[in-house]
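Next comes just one chain, in structure tokens: the form predicted alone.
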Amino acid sequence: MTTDVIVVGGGIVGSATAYYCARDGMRVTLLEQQTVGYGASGRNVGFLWLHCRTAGFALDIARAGRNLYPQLLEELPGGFEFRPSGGLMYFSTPDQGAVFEEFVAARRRDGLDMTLIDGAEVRRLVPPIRPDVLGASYCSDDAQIVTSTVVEAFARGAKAEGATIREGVTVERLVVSGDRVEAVETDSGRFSGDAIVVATGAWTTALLAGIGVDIPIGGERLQVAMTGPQPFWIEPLVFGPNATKQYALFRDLPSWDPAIFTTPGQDRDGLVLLPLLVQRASGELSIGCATDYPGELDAHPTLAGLAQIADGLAADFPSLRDVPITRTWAGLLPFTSDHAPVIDEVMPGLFVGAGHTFGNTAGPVTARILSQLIAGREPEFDISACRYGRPLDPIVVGAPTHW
């Protein structure tokens, strides 16, 4: 089977790339091992999180992606769940509050619409939160999606533009002829194309290693639980103070002291709790998330991770102790050592869009860039920070990463 573009991977980057390439008149076949949106894109909590994106490339592409969503909502068939809901990070002590004051001031200098709100406003926005919360940083630029519904909308859009979506197809290796990648070998046969796009997240390193291309991408496991529908309403995305330790934007502040943000029990058993909560339009709550770095790419939740979520979230949201848990899952968040994805033609005929730590915002923009590279056009976005061949450190099994 011959086509112009073969896209490997049916997450947000792959499905959006199939859509944009097909819309540009290319013949496209997307190959997905499971079902579209099955991997990381279907297993995250849907944050469009500008709050903690570092100034420069990360914030610029996140802002561009966030601003693209209203347009996508209009143009993609069938729609998807999107709310421009804002987001907050709460704190509970005066020492934490002093750090948050510095953080908000710095973020405002970076151009974000961010304010420091008091405890009463936090409790109004997040009814089940503990009564001693003193305040939060609030960013109106943050928004939320149900990522799986976005991926499905891109897949529908790609099909409407003539693309072929093949699910349940495992890509076993890339086929090189001379210096060019010309096909993929799968358990359903060979698929040839003028351009092969690899958009396989944390699985990219292993696939590319087969042809001698080294792009070290790790997988941070994020464990999540979902509750049944709740009668109260929480509009913004919610992050807790323990999550601040993940971000250089906090750690580099003059008043930063990790002891201020160390909560007993939230870091244990090799797991770090990034306390978060978001309410879907259905009323269900996604709560999480326990994080670790397994040696194997294992997207199963663990008893230790779920226990950490239960203990941490019950402490900060006491009224949730008795809510029914209807589902648990884990996803693997891809990352590189410098936290920028690889977006490039890495050898003739082979295009890569992988390693996104913030794929919900950057994914659709990455797809547009890839379609422009494949068409031989100048990308709409400066991707100098994402080029293949820049120095990247190896991924150390079990070693945590911080943004």
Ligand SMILES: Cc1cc2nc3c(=O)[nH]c(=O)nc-3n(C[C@H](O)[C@H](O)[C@H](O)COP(=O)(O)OP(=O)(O)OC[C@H]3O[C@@H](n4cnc5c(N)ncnc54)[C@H](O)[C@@H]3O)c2cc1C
The other form holds:
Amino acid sequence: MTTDVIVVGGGIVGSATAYYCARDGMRVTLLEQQTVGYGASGRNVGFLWLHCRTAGFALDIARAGRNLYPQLLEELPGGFEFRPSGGLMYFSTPDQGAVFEEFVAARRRDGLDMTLIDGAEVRRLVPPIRPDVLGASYCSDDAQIVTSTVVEAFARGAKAEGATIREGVTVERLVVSGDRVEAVETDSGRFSGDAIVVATGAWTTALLAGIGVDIPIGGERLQVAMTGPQPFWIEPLVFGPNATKQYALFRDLPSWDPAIFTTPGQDRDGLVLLPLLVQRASGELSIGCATDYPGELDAHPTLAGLAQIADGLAADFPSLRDVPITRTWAGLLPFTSDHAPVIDEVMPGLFVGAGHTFGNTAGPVTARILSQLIAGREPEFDISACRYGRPLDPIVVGAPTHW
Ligand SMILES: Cc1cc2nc3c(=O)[nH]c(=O)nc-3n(C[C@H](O)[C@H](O)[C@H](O)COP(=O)(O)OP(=O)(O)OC[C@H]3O[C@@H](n4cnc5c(N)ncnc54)[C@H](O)[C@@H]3O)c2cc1C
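Counterpart to the form predicted alone, namely the form predicted together with the ligand:
Below is the whole assembly, all chains and molecules, this chain first.
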């Protein structure tokens, strides 16, 4: 089948959609306002994190996405960085340990390969961690990628299948004719297609508002710092205890008490620290994340955010206090009020794949679903949780989201 598809946005969702549609024989043009990977996908920390995905849709799509990666590694030209590394969340007080014990038991009931490991094992897996660490939840199903390399690989794969990638082209508005979206107007002219795919992450709400389609998607700013290569090796993904507050899976446990997880400085100046760390094949560490909700889509780090990362991470990884920081950045993590993306044909000719909080896993699956919807096939995944038109709350500037 030959279909003209215009994909707007060169993140993991858009570049993967271009790849799957082109592989299906469609004629595809991807339009990206900056460069492929400019948005959240090029700035994220690469967790394929099943550990805290709620049972049901969120865990199912995360698992499907995580399981796609070994296959993608074989089929995408040039490869990308992927490691089936496992992941852990550590704790350092007995009260926290009791919550984690309950958490691990609940997750095992959800079918995850998770265990409670002791302090000695955490120190073996994470050499620079504080010496008094008591234990961690460890999940062998977790894995990691360098998402920018995945996006580039999808773009290379799309090109190899005949797609055209246009960088530096901003879509200014969608063009409706009758009840159908049939083109996009850009700063480089008009592009028409039988199917227009909007995969613009945190930028989506404004673009769709132009044609009266209301999909409220917020942008949570996450700040990150990167060190130079380090001499030790940390295999798993690492989350700190304060990250538990972000997840209903912890907050809903009978043993949960936020006071048990309150650490000085991890919640200040309107910023909340989601403490995490991951080591790349190069030996460099990505560390983060100070989080907040700026009114504008502003993807710049701030001194307050970087100070919070520095204080929080140096407290739990004392030897990192003096390591050189080589880069800092921020990105905008998209979210909807129910934490599921919108994946649907929103009106004839207009397909949306946006609002992904966990795009590393859900992104490639979304792309497969979109290519199936465009081809008029039954999607391989039940998307009833992601339909357009389900009730979504408006995004309130500055109001935090919890998963
Ligand atoms: C710091 C950080 C860490 C994260 N860590 C993780 C993690 O560990 N695991 C995980 O699963 N998720 C993580 N996320 C979330 C993840 O990055 C997103 O879910 C995912 O990248 C969303 O992909 P996307 O393609 O929908 O959006 P994006 O990657 O934001 O891509 C949207 C693209 O659309 C382009 N665009 C926008 N408007 C227009 C227009 N009008 N015309 C043309 N182009 C346009 C943008 O330039 C951008 O490149 C993190 C996010 C951040 C910010």
